[in-house]
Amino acid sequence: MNDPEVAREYHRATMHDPSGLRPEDPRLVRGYRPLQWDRKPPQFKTYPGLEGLPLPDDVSHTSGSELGMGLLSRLLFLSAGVVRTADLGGEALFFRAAGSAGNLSPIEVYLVTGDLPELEAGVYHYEPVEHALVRLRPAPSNTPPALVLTGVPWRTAWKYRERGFRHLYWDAGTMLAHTLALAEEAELAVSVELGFVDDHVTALVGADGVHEFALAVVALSGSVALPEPEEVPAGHLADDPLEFPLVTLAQRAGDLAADEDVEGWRRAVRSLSGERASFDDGPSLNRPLDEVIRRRGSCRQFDPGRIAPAEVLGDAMAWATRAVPGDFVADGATLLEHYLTVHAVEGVGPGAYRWRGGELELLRAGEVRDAAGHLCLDQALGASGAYTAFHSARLEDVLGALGSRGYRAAQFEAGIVEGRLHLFAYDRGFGATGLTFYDREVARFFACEAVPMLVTAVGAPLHAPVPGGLPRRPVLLRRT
C-alpha cells in the first residue's frame, strides 16, 4: 500500500494549533475524553500463566563479551527495564530506563534468536518489571538474534488521542538511542530495520495489527532472517482497549506486503538525497554508559539563570545527529533538519539557529525565550532551558520518495536524536526533556520548509532526578 496521501491527511488532522482548532476528519474519534482513569491501560503486556526466565542481575559492562545472557541483560535493562517505581496508594507506577511521553510506555520488546550461550532458540517477550524473558515459541537454531519493537496505540492514545501515533515512533526511537549506544560500546554490528513485511513481523510476535503492531526490527549481529510466524500464546494488553481508526489507517497506509515491496522501499531510501549526518569520530560520553542511563530522567523545571558550557550544545548536537545504522536512511545521511532557539549557552549569542554539517548557522539574533515557550505548546520548559532543538523534516520530500512509511521513519529518527541528546546532557551534568509543539508555528518562526517531528529542550535541572536502581530493585520515588 504505502500511500503517502494518508500520512499527509493524518499529519494535518493531528496538528496542534494555538487556536485550538484542528482540521475536521470523520475518522477522528468523537466524544472521547482523554485520561479516563477508569479505563487506564496497564503499562506493560503480560502473559499470565507463563513463567519467565530471569536475566542476570549484573548489567555492568564487560569488554569483549559475546552476545549471551549477560550482554542481553544489559541491553534490555538499560533500554527497556524498570529503574524507578512509585507507590500511588497501593498501585505501582513504573519508570523505564528510556523516556516515554507521559510515562505511558507504549513500546513492547521481543527477542527473536537462535541458540545463544545459556539461551535456547526462540521468540521471547521481555518482561521489564521482572527483568525476565518469556519464551513464546521455538525458533530455528541458526536464527540471527534480533529485537522486535511493537507499539500499543491505546496505551498512548489514552492521553494523546490520535496524535499518539507519533508518540509510538518517538518512544521507539528514544528507547533505541539507548540500545544503539550500548551496542556500539559492546562492538555489536547492529542495524535498525524499518523495511519489513508488516504482517509477517506482527504475526511472528503474536500482535494483532490493530491494538499492537510492529514498529522496528533491530539486528544484533548485522543481519535479519526472521522465522515464519507460528501461533503463540495470547498476551494481555488491556481489558477494554479503544481503537482509534485514524491511527490504524495511518499505520496500515505504510505497510509493505511482500519482500519485493521491501526491496523497492529500500531502493527508494538509497536514492533519497538529503542532509548529511554528523561524523562518527566526534565527541563521546565521559561517564560509564550504565551510570548515565540510570541518572537520566525527564526534567520538570530548568534553572534559566545557569549558562551551559558550549559542549552541551555543540558536542551534544554532533553526538546526537550521527548517522543511524539502518535501512531507512542512505549511508551517512539523515531525514532530518535541526533548528534551535538558543537562550543561555557559553559563547553563543541568544537567537534562532540552524544546525547543519556540525556547525550552527545564525538565522536571527536576539532574545527568543518567549517565542520558544510559545512554540512548545506554551510550555515553560521550552523557554527556560539553555536551548531548545526542533527536529524537523521536509515532509513532502520524504513522503514523495518513501510514501507513508517515510512518515514513520522521520518520526522514528527524531526520537533517536531526542534520546541521544538526553544521554549527552546527563553525561555532562545537565538535563533534557522532550516536548510537543504547535506544528505550523514552528515552521513559520524559522521560515523553513521543514516541519517539526519532535522537540528537545536542554538545560540545567532545578532538581536532579534520583538515580535509577538495578534489575528487580528499582528506586522507590515516593509513597502516598
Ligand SMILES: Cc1cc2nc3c(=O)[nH]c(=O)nc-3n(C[C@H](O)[C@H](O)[C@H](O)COP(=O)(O)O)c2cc1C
Second form
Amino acid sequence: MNDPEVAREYHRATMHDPSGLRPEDPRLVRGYRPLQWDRKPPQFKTYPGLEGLPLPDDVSHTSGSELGMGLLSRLLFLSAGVVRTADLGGEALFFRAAGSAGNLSPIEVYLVTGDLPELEAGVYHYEPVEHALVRLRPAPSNTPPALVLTGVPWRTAWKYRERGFRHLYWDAGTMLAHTLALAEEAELAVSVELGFVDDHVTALVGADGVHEFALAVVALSGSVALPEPEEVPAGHLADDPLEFPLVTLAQRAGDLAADEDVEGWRRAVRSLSGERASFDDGPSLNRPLDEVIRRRGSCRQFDPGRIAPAEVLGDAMAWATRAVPGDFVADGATLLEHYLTVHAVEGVGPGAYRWRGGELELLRAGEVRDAAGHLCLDQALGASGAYTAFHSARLEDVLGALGSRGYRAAQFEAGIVEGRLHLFAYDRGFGATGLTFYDREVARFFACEAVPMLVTAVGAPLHAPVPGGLPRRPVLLRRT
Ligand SMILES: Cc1cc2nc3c(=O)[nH]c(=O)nc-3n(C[C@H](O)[C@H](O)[C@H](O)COP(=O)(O)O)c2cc1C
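The form predicted in complex with the named molecule is what I need now, so please give it after the form predicted alone.
The next block holds the full complex; its first chain is the one shown before.
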C-alpha cells in the first residue's frame, strides 16, 4: 500500500517530450485515438429520475459564517457552477467557474452534512447545470458538513489519455482555490483533507473506485466525521467509459486502507520539512470575490506589449502560495517550489527566477520568452504573457516521505496555486491561463531538482473573457 514506486513509474510514463514519442510502459493503452467525438463523455454525472433541490439564486456575499442554503449556494456555484455556455450545433457546451484543462471538468462534488437550516441531513450530489442538490441518502443529524470531491478519469483521459490522472488533481485544485477563498471570506473553518480511507469515501458517494474515485474531503466546520457507507443510487457517468489501467493503478497505489494508515499519513506529513509557504497576512484581493470569479476565464491571447505592474507578480505569488489549510502539508509549509520566466514586469528584468521566501531570486538574466513558449509544449501563451510560473516539487522527497499518495498531494497543491494566481490576476485587471509542459525540459532549463507539476502564465489579456453569468443563467458565448 502507498508504494512510492508506482507514482514514480506513472510520472515517467506520462511525461511530454518534444520528440513526440510516447514513453515505453507496457501498461499504457496502445493505439488509443484521443478526441473521438462520437465517444465524448458527458460533462456531468446525472441521476435520471431523481429530483434536485434548487439552491438559491443569490450568490452575493452573505455576512456571517453560518452555513445555510445561502452560503452553500455561493460556495458551490462560485467553485463548481456553470457560468458560461456555448451552442455546439444544437448541443450545449458548459464552462465552469474554475478553469479545467481542455474544459473537461472531470470533478464531481458531493455534500455530506447533518441538519442545516433549511437542509435535511444527507449525502447530496451537486448538479452544476440546475444548481441543485440531489439527495442520495440520509445521514446522522450531527454529521459535520463536508464536501467530497471525486475524479472521473475517462472524462479527461478521453483527450489526455493517462496524463489525465494528473488533471484530476489539477482541476480539483483550481476549484478548491475558489472554495478556500470563499470560505476564508465567510470565516468558515475549512480544511482540505487528503488523509482518508479511500474505499470508505468512494463507497459513501456511490463511486466505483475505477471510473470515479475520491480525491479529497473538505471539512466545512473544522472536523470530519463521515457516516458509514450504505447503498446509494449509482448515477450515470458515461455510456461506454474506457478504463486506463495505469490511471487506476496510480490512484490505487496511494490508497489508505484503514484508520491507522490515515494516522500514519498525518505523521508522515508532519515529518516532511518542506519549504515554508507565504504568510497569511500579506496582500489581499481588492474586489468582491463573486465579481472576480465571474470575470475569470482563461486568456486565449496575451498582449505581449503590456508591462505588468510589480504587484501582479510579487503580490500575486505571495497570495497564491500561502499555506493551504489541510492535512497534506505541515502547518505553514508547502510541497512546492516555484520557478518563473519573467518577460514584462515593471522593475524586474527579463530572465529566469526562483520565487523563494516571498522574494525573487535571479537565476539567469536575459530574454526568455522563446524558451518559455517552448517549455510550455510550444504554446505561444507560455511566451506572450508578463511571466510564466512553473509550480514544481522535489518529487523524490515527497514520494520518499508520503508514498504514492504524496503524488496526489503535490499535483493538488499545484492546482490550488494555479487557481489562486488566476483570481489575483483578474482582481488586478490582468489575466492568466493554466498550461501543460515538457517535463524534463523545464527542470533542465531551471537547472533544479524540482520537477514541474503545473504551469500558470499571467499577463494582460488581448481580449478580456466575457464575464460569466449567474445560477441557471449562464452567459451564452458567441462563437467567432
Ligand atoms: C490545469 C490546467 C491546464 C491547462 N492547460 C492548458 C494548455 O496547455 N493550453 C491551453 O491553451 N489552455 C490550457 N488550460 C486552459 C483551459 O483550456 C481552460 O481552463 C478551459 O478551456 C476552460 O475555460 P475557462 O478557463 O475560460 O473557463 C488549462 C487549464 C487548467 C486548469
